[in-house]
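This document opens with one chain alone, in C-alpha cells, the form predicted on its own.
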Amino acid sequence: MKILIANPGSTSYKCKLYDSADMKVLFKATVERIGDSEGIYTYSFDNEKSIQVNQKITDYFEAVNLTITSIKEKFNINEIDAVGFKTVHAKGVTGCVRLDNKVLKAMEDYRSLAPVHTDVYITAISTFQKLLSDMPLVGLFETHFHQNIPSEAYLYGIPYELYEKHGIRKYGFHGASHRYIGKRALELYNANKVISCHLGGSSSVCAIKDGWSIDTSMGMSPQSGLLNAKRVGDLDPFGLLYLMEKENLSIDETRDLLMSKSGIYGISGKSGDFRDIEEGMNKGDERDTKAFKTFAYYVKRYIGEYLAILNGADCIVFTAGAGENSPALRKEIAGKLNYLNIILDEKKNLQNPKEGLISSENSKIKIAVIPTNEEYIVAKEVEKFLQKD
C-alpha cells in the first residue's frame, strides 16, 4: 500500500508518502510560512536530493495542492490507498477511524479543549475533501496510545456523575510520539518500562509499561501538564478562578491567556522557543533562566512520579525538538539523579548522539536520546485500518 500522512501546523504542513511493505519514504516535503509572501516549499523523492522553492504560499489549499502536483511528478495519485492524520481530540472518538462527517462533527464538539490543533486538522481534512474527494481519509487519534491507563491515572476529584455525563477526565496526547519511544526503546535497549519525554514546543511525559500508557502529564487537553511554548501546563484551578476575577477575565479571554500568552513564553515575556530561551540564559538574562529552570523542573517531577509508578524504570528517552537537541535541558534534568542511580554522562550528553545512550555504563537506568517518528506510527495504523475496513 501506498498511505500519504499528513502533519498539518497552524502556518505550516508537512507530508510523507510512504510504502508500507517496507516502511519506505517515497516522498516528503514541507511547506512553511503559509499565508507569508515568503513561504517556503522542500520537498524530494526517496533519496534524491531536496528542491527548495521560495514563493507566496496564499492558503492550506495551495500549500497541500503543491504536494499533490510534486507527487505527481512520479506516482499516478490513484496509487494511494489513503490520507492519514494524526488527529487529536473528538468527543467520544478514539483510535484509528475513517474521517467521515460523524467524526468531524465529534471533533468539533471537543474544540474548546484543543482549538489550535482541532481548526488545523479540520482545515487540512476538509483541503483534502476538495482536492482528493474519492480518497479514502483516516485519524489515528493521539488519545487512542492512552487508553487503557487505569481508572485512578484518568479520573479527577469532580462528582462522578460529571464524568460519565461530560467525559471529564484525563485523556493523554502525543499518543503517536510516546508509541514509538516505547517500540524502538525495546528494540535498541529491551526496555518494557520505558519514561518518555517528548520536549520541545508541545511538550509531555509518558509512563509506558509493555508497549502502551499506563499515564501521562497531559490531562482531558493538551494545555496541561508541562508548561508549553504558551500553554499554561498545570494550574490550581482556583488560583485561575481568583485571576478571573481580580482581571475581570470573560471565557474567551481566559482561554487566551492560557493557550497564547504563558507556559514558556509567559515566563519568559519573549519567547516559547528554547533556543531563544537558552540563548538569553547564556546572556544572564533572569526570566529566561527562570523559564528554563521551571520547565526542567516540572519535567523532573513527572519523571519522579512515573518512577513511583512503573516501579522502577529501564530507561528515560528524550526525544522531538529540545529533547534531541539541548543538551542544556537534558542535564539540567537528568543531571542529578545519581541517589536513584541515575546516571548522566556528561561527555556522551554534550556529543548530543542523533540516536543513542548519555547515561554513565554504571547508570542503573538507562537515559537516551531517541528521534521520534509520528508519521510513521500513524503509517502503520492506517494501513491495519484499511486491510480490516
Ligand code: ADP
Second form
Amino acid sequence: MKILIANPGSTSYKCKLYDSADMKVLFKATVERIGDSEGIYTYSFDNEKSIQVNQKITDYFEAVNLTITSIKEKFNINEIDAVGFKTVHAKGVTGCVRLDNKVLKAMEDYRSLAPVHTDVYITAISTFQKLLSDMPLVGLFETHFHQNIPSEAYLYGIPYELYEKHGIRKYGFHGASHRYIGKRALELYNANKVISCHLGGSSSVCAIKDGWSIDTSMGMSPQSGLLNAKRVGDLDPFGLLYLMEKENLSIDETRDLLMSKSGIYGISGKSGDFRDIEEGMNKGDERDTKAFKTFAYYVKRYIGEYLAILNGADCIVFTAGAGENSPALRKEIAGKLNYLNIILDEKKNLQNPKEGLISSENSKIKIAVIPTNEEYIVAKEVEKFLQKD
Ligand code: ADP
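Can you give me the structure for the form predicted together with adenosine-5'-diphosphate, which would complement the form predicted on its own we have just seen?
Then the entire complex follows, led off by the chain already shown.
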C-alpha cells in the first residue's frame, strides 16, 4: 500500500509517502516558515537529491497543496491508499480510527488539554478534507500505546465519580515513539522490560513490558510529567492555585503561562532548546545550569520509579532530539547509577552512536541510543486498519 504520513507542526508541515510493503520512502517533503515573508519548501523522491524552493507560503492549505502538486509529478493521487496522522488526544477516542467529523468533534472536546497540537492537526485534517475529499484520512492517537496501563497507574486522587464523569486520569502520549522503541529494543537486544526516555522539545519516559506501555510520565495532558521545552511538567496543584490567586490570573492566562512560558524555558529564562541550555551551562550561566540539572533530575527520578514498577529492566533507551544527540544529558541522567548495576561507558557515550549501546560490557541493564521512528508505527497501523476496514 502507499500511505502518506502527514506531520503538521505549528509553523511547519512535513510528509512522507511510504510503500508499506518494505517501508521505502517514495517521496518526502518539508515546508517551513508557513506564514512568514519567505517560506522554504524542500522535497525529494526515492531519497534522491532534494530540491529546495524559497517562496512565500501563506497558509497550511498552500503548504499541503505544494506537496500534493509535487507528488502528482510522479504518482497518480488515486494510487495513495490513505493519509495517516499521529493525532494526539480526543475525548473518548483512541487507537487507529478514521478521521471523520465525529472524531474531529472529540478532538475539539479535549482541545484545552493539548491546544497547540490539536489546533495544527485539525487545520491539517480539514485541509486534506478540502484538497482530497475522497481520500481516507486515518489517525493513530498517541494515547493508544498506553491504553492498557493498570488503574493504579492512571488514577488520580480525586473523587472517583469525577474521574468517571469527566475522564480525569492519566492517558499518556508519545505512543508511536515509545512503541517503536519497545519494538526496536526487543529486536536489537532481546529486551522485554524497557525504559524509554523520549527527550526532545517535548519529553516523556515510558515503562514498557512485552511491547506495551505499563506506565508513563505524561498524564491527562501532554503538559505533565517531565519539564518540556516551554511546557510546565509536574506541578503541585495547590502551588498552582496559590499562583493564580496571587498573580490574579485567569484560566486562559494560566494556561498560556503553563504552556508557553514554563518548562526548561521558564527556568532558564532564555531558551527551551537543550543546545542553548548546554552552551549557557558551559559558559557558567546559573539559570541554564539549573534548567539542565532539573530536567535530568526529573528523568532520573522516573527511571528509578519505573525500575521499581517493572521490577528491574533489560534496557534503558535514549531517543528523540536531545536523547539521541546529547552525551552530556545522557551522562547527567545515567552516569551515576552504578549501585543498580547500570554502568554507562563514557567513551561510547561520547562517540554518540546513531543506534547502539552506550553501557559497559559488565552493565547488568543495557543503556542504548535508538533513533525513534514514529512514522513507521503510524504507517504500519494505518495499513492494518485499512486491511480490516
Ligand atoms: P520535538 O520533540 O520538538 O518533536 P525532537 O525530538 O526533534 O523534536 O527534539 C528537538 C529538540 O532536541 C531540540 O529542541 C533540542 O532541544 C534537542 N536537540 C537537538 N539536537 C541536539 C543536540 N545536538 N544536543 C542537544 N540537544 C539537541
